[in-house]
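The chain below stands alone, shown as structure tokens; this is the form predicted alone.
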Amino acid sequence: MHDDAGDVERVGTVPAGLPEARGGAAQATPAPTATGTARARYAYLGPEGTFTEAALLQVTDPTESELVPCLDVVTALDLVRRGEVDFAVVPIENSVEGSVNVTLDSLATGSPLVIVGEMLVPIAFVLAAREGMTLAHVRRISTHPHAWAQCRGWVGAHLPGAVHVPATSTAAAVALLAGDQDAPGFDAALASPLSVRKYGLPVLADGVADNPHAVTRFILVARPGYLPEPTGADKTTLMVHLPDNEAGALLSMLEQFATRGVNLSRIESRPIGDSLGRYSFSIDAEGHVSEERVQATLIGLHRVCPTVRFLGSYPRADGQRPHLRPGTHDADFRAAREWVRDLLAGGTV
């Protein structure tokens, strides 16, 4: 990414070894890739048993690929950047707690990466502990901060006074409890039922999430060069900087989408980090970069914003197609261009 005005980063065609799009991330099982391994390699937020692993299993068969658990999101994405793995699966958004900022910031900086798919995982939690521990004696609970936030109400009602011990992932806390360490520093862990089963810990309580309908959205990330084919139900993710000290800059940016009939499913600001008061915008737009209205939007953004980072066009996990208003279909854009060409050729209609 560069800071010169009008810089837009794009992806190209599918390089040798990467999978052809098959209409959705959940159906794309990569073949041997640029890492030179016999099987595609996937990094993910580990250890085994995380919700991220559950999302990963939606896009690949572990008997046909190599799974690489990572300590954190940044490590997983950096492995893709360095070419040590072919893809990474990381969380990006939760229906209760909102976006995963470390994922947004990691995609917005550093060498470019692109999103090539998304997966949705329903979120449920149980409270697990070692043999002999009872619910009445739990005082310190370990889990990922997002999981703690989704179970705070239950903990407050059933274990008043219990404190949170942060973990790098929900499964990491379970792994520590199941390990040989005599005193892991906490009494119980909030985690997925899958991870508790994998590590063989007793369950003290289940159904402990405050919102039983919580869902986390995960993304499949690759190096630039792989652009999934449009399905008609797609998203395009962007990172956009606004001009400094320009009145109405945000409105001007949003108008690029509105005037072309491109709906936004997510938009939020993130600090750029170089000084106070400077922000970028992380955006999910409905549509695929191959569509005329999305291309016209990118051209508009290129004109009015100093930096636009293209972070991928990929199938929506929910399959929801956008509602296009009159004048925003591909045929409408093509007809308008043809009319202008006729005028330039001497036409009058």
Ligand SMILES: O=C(O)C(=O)C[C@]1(C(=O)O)C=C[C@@H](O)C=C1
The other form holds:
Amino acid sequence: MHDDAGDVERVGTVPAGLPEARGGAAQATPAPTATGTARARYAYLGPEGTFTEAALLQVTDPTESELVPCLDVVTALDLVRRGEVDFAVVPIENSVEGSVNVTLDSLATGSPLVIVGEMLVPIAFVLAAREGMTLAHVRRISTHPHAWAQCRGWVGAHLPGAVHVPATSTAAAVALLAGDQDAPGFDAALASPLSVRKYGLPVLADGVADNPHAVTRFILVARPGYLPEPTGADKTTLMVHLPDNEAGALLSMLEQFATRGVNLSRIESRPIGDSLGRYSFSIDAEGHVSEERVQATLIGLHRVCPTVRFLGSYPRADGQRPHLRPGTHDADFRAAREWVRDLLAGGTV
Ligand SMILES: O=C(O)C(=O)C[C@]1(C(=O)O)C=C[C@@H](O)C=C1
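Same protein, different form: I have the form predicted alone, so give me the form predicted in complex with this ligand.
Complete assembly follows, chain above in first position.
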């Protein structure tokens, strides 16, 4: 049951243009870059003023890199896959609304990508409208669906009957409202105070939120080939499939983590899509693939699951270190392996 992870080697050096993990968040390094351009290129969910851009600005200085705003998450990730940019920054999880499914699904399929960093952004919204508009006039509100989900209660209480007009991002709604179009199809937008200032719209209401402590987690994504250094406070993201029609398959998958003392910080099922009842599991586990307990878990998963996709080991944005129970430290695995080697060499204890 307990696998020996002793012969697994780490991926080596940091290729040019990829970030060096430092202080819980990734940091961009200077040229030359993986795309062959002078400055690292970052795709992100745009336009300027999104919460995603705020996350991106945590990991790069915009004067030293090239920021490429994209219409949606899939486009940003595909630019990385095609080698047109070095990285993408996309949302993955919100503390109120949960996972960003399009991100989970895009990482789970297609050519492989890896997460090399994560960033946390506190979320606060304002309601903005064109000059002369008052709260009493607002009937149609545009914003990103995840943002709408975080403000539904506030809208119900302050603007009963107002309807949602979906936008590709919060800043996209603001940009449309601030643009030349006579009738953008909505009266107001829910977005960050920063984006509303950037596009120069008046604020009708601030502090709009159902939960004032909402946080969104964003990831920095690259092509495979680079593994951030372990910091002692890391996460490993995986996507696994279970064997079909096997009683206890989910339990058996979870046991791989439990028996090696690897705690999970997120697990959710996503439909695989080809027929009803087939699901993959998207998992964040505490620890780094260079650590023995995580390697032993991966070896176990590989034995019991038909598909295991490694989606990266990277520093946690909150710097929180795992609580390791006795017997699950690297030294414990090494000592156990030495003992078995001694047995093979004719030892008896
Ligand atoms: O629309 C934006 O500003 C985004 O960056 C997207 C996004 C999301 O996908 O959850 C990010 C943070 C907020 O939770 C709302 C929207």
